[in-house]
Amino acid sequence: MKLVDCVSEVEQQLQHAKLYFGHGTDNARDEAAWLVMAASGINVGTFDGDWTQELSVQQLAETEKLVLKRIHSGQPLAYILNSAWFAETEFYIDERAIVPRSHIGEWIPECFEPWLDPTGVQDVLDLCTGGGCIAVALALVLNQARFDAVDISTDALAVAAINARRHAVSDRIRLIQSDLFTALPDHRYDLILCNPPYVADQLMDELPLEYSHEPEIAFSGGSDGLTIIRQVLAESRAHLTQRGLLVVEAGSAALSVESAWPTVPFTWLMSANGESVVFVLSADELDAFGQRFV
């Protein structure tokens, strides 16, 4: 069977199983292609585009095994493969950390220009780092900067350590177990990034099955989804340099952010899919509106 035909067949199987696609892909076709190539030993990152290549009996057998595991387990494919792509980079992932899919990754290759001058970035803080993908991906671009990657979960930090070693940036990324800023040293950063838990309580029970395999702590954002975001907004200015920038993904709580602080001039970054769920605030803007976050 040709690769293209196998992908089409797997696509139909995934659609029939009524799976959820949102952990590296957002549709059955893309996930089918990822699954078939992974099962066939085809490197997604270096794939030459030959969709007419013939798959061997062994490759087809491995594909079928992987399809059945994806369907019957309900696990995100990223966990089954222990692999996820984020900001054009492949990372290790397992169930100790949330599958990386933050919209923040879209601005990492350009280092958040024009809102930030990357040449002036020396110290970066990644709050709620999870598997460390934001910190590591940005460290590969800002190759002179130093990073503190913080998470409350020691399990997640163990995954982050694997990724820092895999991409040879361990010497520039310090992993810190902390409840947000609590255990941080008295230090200021040129850039603070945060992809926090932001799912409101009423939405937690509505999450697809695939989400149940991920750490609940990575999602639960309190009654309105703003529990962690409030803390970040209230405390981040004390940890930013005078020209520093705060970047936060608000996700499903984006409207709640606007409703809670209607006079704050959030700059919302539009993602490739048309969503605007990541906001930036400068140190000056936090100075002007800081008391409103307390």
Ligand SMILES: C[S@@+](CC[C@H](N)C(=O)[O-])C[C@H]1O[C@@H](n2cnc3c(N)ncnc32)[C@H](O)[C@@H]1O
Second form
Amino acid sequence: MKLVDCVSEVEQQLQHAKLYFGHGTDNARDEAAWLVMAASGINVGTFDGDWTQELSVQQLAETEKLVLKRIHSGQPLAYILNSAWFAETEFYIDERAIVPRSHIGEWIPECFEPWLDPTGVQDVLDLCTGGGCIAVALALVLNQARFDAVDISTDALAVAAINARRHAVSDRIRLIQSDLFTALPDHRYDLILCNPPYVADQLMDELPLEYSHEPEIAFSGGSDGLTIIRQVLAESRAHLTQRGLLVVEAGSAALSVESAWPTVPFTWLMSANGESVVFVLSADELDAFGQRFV
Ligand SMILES: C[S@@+](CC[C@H](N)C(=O)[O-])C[C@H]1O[C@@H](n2cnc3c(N)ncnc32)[C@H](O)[C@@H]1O
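Next up, the form predicted in complex with this ligand in place of the form predicted alone?
Let's see the whole complex now, leading with the same chain.
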């Protein structure tokens, strides 16, 4: 069977099983292609584009095994493969940390220009770092900058350590276990990034099966989804340099952010899929609003 035909067949199977696609892909076709290539030992990063190549009996058998595992376990494919792609980079991942998929990754290749001048960035804080994907991907672009990557979960930090080592940036990324800013050194950063838990209580029960394999602490954002975002807004200014920038993904809490602080001049960045769930605020804009976030 040709690769392209196998992908179509798997796409049908995944579609029929009514799985959720949102952990590295957003549709059955892309996930089918990822699955078949992984099962067949075809490297996505170096794929030559030959969709007409014939798959061997063994490649087809491996594909079948993987399809059945994905359908029957409900695990995100990234966990089954221990592999996820984020900001054009491959990461190790397992159930100790959420599967990387933050929209923040879309602005990593350009280092958040024009909201930030990347040439002036020396110190970066990645709050709620999880498996470290944001810190590591940005460290590969800003190859002189130093990073503090913070998470409350030692499990997640263990995954982040694997990724920092894998991409040879361990010497520039300090992993810190902390409840947000609590255990941080007295230090100011040029850039603070945060993809926090932001799912409101009433939405937690509606999350698809795939999410039940991920750490609950990565999602739960309290009654309005804003528990962590509120703290980040209130405390970031004290940790930013004069020309610093705060970047936060608010996800499903984006509307709550707007209605909680209607006079704050959030700049919402538009993702490739048309969603605007990531905001940026400069240190000046945070100054103007003062301490009124709490
Ligand atoms: C949505 S995940 C983001 C992970 C990673 N940055 C990413 O984009 O894939 C949120 C992370 O916040 C961490 N977290 C939750 N509450 C925290 C807190 N109070 N302080 C620090 N980290 C926290 C969770 O352990 C989880 O790893």
